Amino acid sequence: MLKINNLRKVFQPDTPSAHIGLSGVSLHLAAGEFATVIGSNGAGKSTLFNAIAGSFLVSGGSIRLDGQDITYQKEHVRAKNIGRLFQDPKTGTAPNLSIEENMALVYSKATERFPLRIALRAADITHFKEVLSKLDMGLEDRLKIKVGLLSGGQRQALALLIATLIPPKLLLLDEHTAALDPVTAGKVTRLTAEIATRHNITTLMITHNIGSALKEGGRTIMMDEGKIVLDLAGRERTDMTPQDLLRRYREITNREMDNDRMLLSGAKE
């Protein structure tokens, strides 16, 4: 489904402030797969989420996604199978619009049976009402509420529900429950992976949480220095600790993970 091949990110090149974000990254997910990406800040995650959504040009390598060569596709194209969320929950969906015409303005870009205004049939709002009570949050009774008045958990939950509202192909969770209480990211998370399962699709989930890492979906990749140092599947994985992997990490690094977010949360699970 998603192949990357030798992919390489120069930022400033030919500068004094040359820098390198992504340095030969190769990654194949197959269809349905769910991995989870890891590592310390500056490692590389989010570039790499950056290039797969095309937010910029890459120095070298190949995307394709679904057999599809979509290495200088435009962003916006790429966007027609590619979903994403990021860590601010008020990201993704548009605060002064209510939870029905964000929804609609979603399915109206999908299905292109009314792009020019919202316009909605009894089974649209039926079909939303529907989708709304899988969160267990209430708000398939609150169609007409504006989402800036929902509060952090509600409003994340609900972009996850409108990014695959049509099952993209890929999705792309950039720390998506990071700037919840650990309640809301619980119930989000566990959202995420129903989702994602329901409709195979192929997702890959930044996070901070080692313990999260080691168990959401089935598989682990740890970057550092815009490299994939580490890629986990199987009783390999099952059987690692959050505190084998901060060794591991230490082994082909060198480094300590020192004042680094996932010391704080995951390591001692």
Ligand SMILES: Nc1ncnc2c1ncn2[C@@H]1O[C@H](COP(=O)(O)OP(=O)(O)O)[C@@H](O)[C@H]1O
Second form
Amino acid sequence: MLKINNLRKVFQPDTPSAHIGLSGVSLHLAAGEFATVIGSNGAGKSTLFNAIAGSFLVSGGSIRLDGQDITYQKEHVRAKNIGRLFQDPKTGTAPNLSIEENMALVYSKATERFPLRIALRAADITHFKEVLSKLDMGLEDRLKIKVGLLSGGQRQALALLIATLIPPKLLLLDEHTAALDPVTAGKVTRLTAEIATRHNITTLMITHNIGSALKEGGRTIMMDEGKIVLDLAGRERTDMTPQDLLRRYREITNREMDNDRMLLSGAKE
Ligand SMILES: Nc1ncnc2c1ncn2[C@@H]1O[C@H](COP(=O)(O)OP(=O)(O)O)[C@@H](O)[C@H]1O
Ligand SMILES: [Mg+2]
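Form predicted in complex with the named molecule structure, per the form predicted on its own context:
In what comes next, the whole complex appears, and the chain from above leads the way.
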């Protein structure tokens, strides 16, 4: 589904502040595969997502999605096939629109049925309620409430539903639970796994939580200095504890994982 070959990105090339963001990243994901991504701050994780989503053009290499070369495709064109969530729950939904309107916006964009109230059919509302009830947050009875009034966790859960209401070919999750309290973060992580499995969505999830990095999905990718330095799957992955993984990180990089949140979450589980 996703085939990234020898991807390179140099920021401010040919200047004294030139900086290598990605240095020959190759990664293939099969359809429906769910991989987690870990690495210290500045390892190039978000840069990889930006490259895939088209936030900038890469300096070299290629990206293929579902057989199509998207390396030079514009960001808004890729967005039709790529869903993306960020750390900040405010980024995935419009605060001044209701839950119902935010959901309708997805259909409105996809079908080019404007304005919103035309896009919205009774059958859609029934469907929205059904999807929302799976969150177990009582949102199915609050379709008219403005999204800006929801809690961070509710809003991120809703953003996840909205990003997958029409299942994308690829879902990019950039520490999407990092700003939530641990209980809510756990809930959103479970929901993420459920939705990805239900719709067989190919997913990359950046997380600072080593426990989730080893538990969620079927593959763990470790990045450092713009490269993939470890790619774990199968038995090797299931046998690995968070402590083992931190040790591997030290062996590979000769450094401690500088992200203390990661150390804490690794030590806990
Ligand atoms: N637009 C940019 N211009 C210059 N440098 C950047 C840009 N985006 C990211 N970088 C640099 O690339 C490196 C990787 O950043 P990033 O991908 O955000 O790391 P992380 O793994 O924490 O998500 C960092 O050193 C960062 O400062
Ligand atoms: Mg990042």
